[in-house]
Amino acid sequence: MKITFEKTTIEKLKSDTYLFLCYEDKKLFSEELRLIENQLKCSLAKISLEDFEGKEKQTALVYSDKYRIILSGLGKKDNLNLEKVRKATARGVKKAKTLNIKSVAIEILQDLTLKGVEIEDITRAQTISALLALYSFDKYYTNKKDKEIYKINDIILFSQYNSLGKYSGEIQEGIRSGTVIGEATNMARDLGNEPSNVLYPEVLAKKVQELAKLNKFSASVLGKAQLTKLGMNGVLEVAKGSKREPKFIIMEYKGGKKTDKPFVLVGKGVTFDSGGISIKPSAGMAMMKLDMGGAAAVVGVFDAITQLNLKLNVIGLIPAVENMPDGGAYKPGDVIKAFNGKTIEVDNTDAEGRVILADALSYASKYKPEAVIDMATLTGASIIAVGSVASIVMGNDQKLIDELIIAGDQTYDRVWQLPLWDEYDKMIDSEIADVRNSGVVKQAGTILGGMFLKRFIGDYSWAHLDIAATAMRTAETDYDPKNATGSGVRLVTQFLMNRNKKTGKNR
């Protein structure tokens, strides 16, 4: 898709339709319209206005005698923030596609009295929303057609002010950016949304290096031999059930210096959980396929950051398996060594996800990384905790936990802190080993989840993303739709951005 900024005047764009975010207040909503008839030179029907005064969640199509006309309310001025301007926009979008138009011109909303809020957040902001608002998984379908799939090919984003021209350069970055980061999402969902016959781990792998490739980043693949030798055991085991090998992929992109200590993004990539011998319930578990919404995240962050050029030092590990009930199956009751040396009890295989992340986590340690972040669909509780809302983080370092909430706030791909605290860790001892895979009450899953994985990192800082209950959905959002929603790439990909600020500032 094509998005670009025009600075001419809003008649001489040439657009299917436009797009114009209004507000609740009365005043504000009337010299909108009014600026809309001046500038389009037009008259709108009011018959088509009756129902809609502005307010979130609303949307009108107008007609004039001249154009077709979208009006996404923004709700009341004062309780403007950067999400109302997004779901605006994304439902204004949505509204266009239907129509089956070819391209939309939007509006770019100029209010620059948000607090922190720059020209080029708010167009970046509605540049993602566009992006996510529009993304279907439709490549399986025969005829489209009869599906009502409509593609939108360009967006021209436009102002009705003048005044907007001078900030054109902060304009065209926020598209930039905002394209980059919206794309990159919308490919974590298309990894996944494909069903685990065409996406399985070596097929993964292939993806990686294939984007690899086109960006500025090397990717590597260990096999099995490989996971031998290094005695990877964790990944090994869970993976015994499936015809499919383990992959464990390595990333690696080198925008800063030599001698700059790098970030390590970890994604647990389950191509498919049935929970092994402890076999989950048949109901739902179709949506087991988007078990490596981690994996997704970490490489949509890569496809991110290496096209904005971010000026750090960023490994990605994934550690890629089929979860399988075999003859040759890990069992409940088995003993696993990890890659540290560390012994695991297994009392649930369906609690794989940390098995794997127990290898990759201290492997992590061989980069002496600036900071490690792990993001994992790994507990059911989570979205107990919490519903489908935020996703949960957790970790040793409350300053690299506090980036993320941040990162989050600012990108509404929100995260929410529970503790790590020492009395939670001895509901995770074994009596045969030193760890078990799952609590021996049953609560506190989320918290149990994050203290294993504790066991296993490294002398370095490190935060878990417990994505479960954000990366799939059961239905759609204003910009999210139903299945995979490519969490995490939006806040890591923040968080980055962020330390890249810094980063810059101090050199």
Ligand code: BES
Contents of the next structure:
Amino acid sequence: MKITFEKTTIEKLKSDTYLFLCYEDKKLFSEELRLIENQLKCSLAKISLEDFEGKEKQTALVYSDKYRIILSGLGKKDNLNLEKVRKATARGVKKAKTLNIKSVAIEILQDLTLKGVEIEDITRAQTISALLALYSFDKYYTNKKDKEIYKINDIILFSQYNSLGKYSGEIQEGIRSGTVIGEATNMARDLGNEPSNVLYPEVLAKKVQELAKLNKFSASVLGKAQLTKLGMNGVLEVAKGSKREPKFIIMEYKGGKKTDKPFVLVGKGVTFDSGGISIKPSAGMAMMKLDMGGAAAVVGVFDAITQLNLKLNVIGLIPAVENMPDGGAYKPGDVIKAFNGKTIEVDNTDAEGRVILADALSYASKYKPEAVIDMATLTGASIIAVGSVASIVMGNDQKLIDELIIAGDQTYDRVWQLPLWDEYDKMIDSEIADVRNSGVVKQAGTILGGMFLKRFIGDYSWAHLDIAATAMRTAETDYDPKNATGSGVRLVTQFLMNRNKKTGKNR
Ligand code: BES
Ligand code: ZN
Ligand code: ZN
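Next, report the structure of the form predicted in complex with the named molecule; the form predicted on its own has already been given.
Expanding to the full complex; the earlier chain stays at the top.
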């Protein structure tokens, strides 16, 4: 699908379907309708308009003699913010899609500039939300017609006011970066939704290498033999119960100066988490094909930043495994020597994410990173803590955490901080090894996941994003589908864009 900006006046747009975003305010609404009728030289059916009040979540389809007009509610003007614009845009394009409309012209919600939001950010947000809302994972339906799967081919962004023409550079940039980020998020969703009999560590590694060829980064893959040589026993042990070999994927993007320290992104790549010998209940287990959401997010961020040409150096590390029960599987009570030499007592084979991340986080030290950010669907407890509204952030550098919180607010791919206080540390002490992979008492599950990882980090700034709550959904929202959401892609890309802006200014 293509998204473009048309500078021309609205009646000259070659579209027969328009999406307008409307306030919950009778006066403003009737003014807007009059404007639409004047500009499009048409008259709208009055009766259907009486049913629509511009409330959030409301949409209406109104016909004139020449056009289809889709109205999508923004709620009260005083409460307007970027997220309401994203949601209203998303609902509007979904309405068009269900009608099998192929091309839609969307109004740019210029009013937000009155609240200090830049026009580039508005168009980026509308572009992303339209792309995200129109996502579907339908490759396995053999009869797409019966499933009523429709696709929109073109989206045109336009302004009702000609005054926007002078910002056309900013608008184009918003659309361009928005398209890159929206498509990168959708790619992460595709990786997540792919069933685990199709996407296992080797396939994930191949997909990353294919992407590297298309984009400006390099990718190498360590297999079982190299992992054994290196002593990456966390990765090897977790993978032992599976027929699928583990892979350790290394991505390198050199957008910055040679001397710039790299950002290292680490993603949990468990292509299926059965729980292993500490097996999970069967209800809902299918969702655990999405336990590589962190890895998918790292790949998505790479797809985005390499196309955005950020002037930064970035490394991506993905330990990829399948966690299965088997005669050869790792077991509760086992002790593993991780890459950095520390020993881990396996209390629960279902706490596998932290075991593979232990290796990856200590491996990250070799890059002398500017900062390390890991993304992982690590704990069910994070879903209990914040629901599917936010990811959890923890770490050892408050400045880094604050920057992630800001990037989360900017993109609405939000994060909420939990503490890593010393008091929690003894809760993962082991009687037999340096650390246990699950808590002695069943408390603070998400924090203990973070405390465990903290034992394996090197001398660097670090933030851990537990994305278990956001990476997978059991129900659709305005612009997230059911199943894989691609959470983390918008967040970390925005964080890196912000850093890119800063270093650009300092040079
Ligand atoms: N992949 C799961 C976490 C998860 C659960 C993600 C539900 C998304 C939805 C992880 O490997 C796991 O099983 N964690 C355990 C840790 C426990 C055994 C200490 C958990 O959260 O129960
Ligand atoms: Zn698990
Ligand atoms: Zn897991």
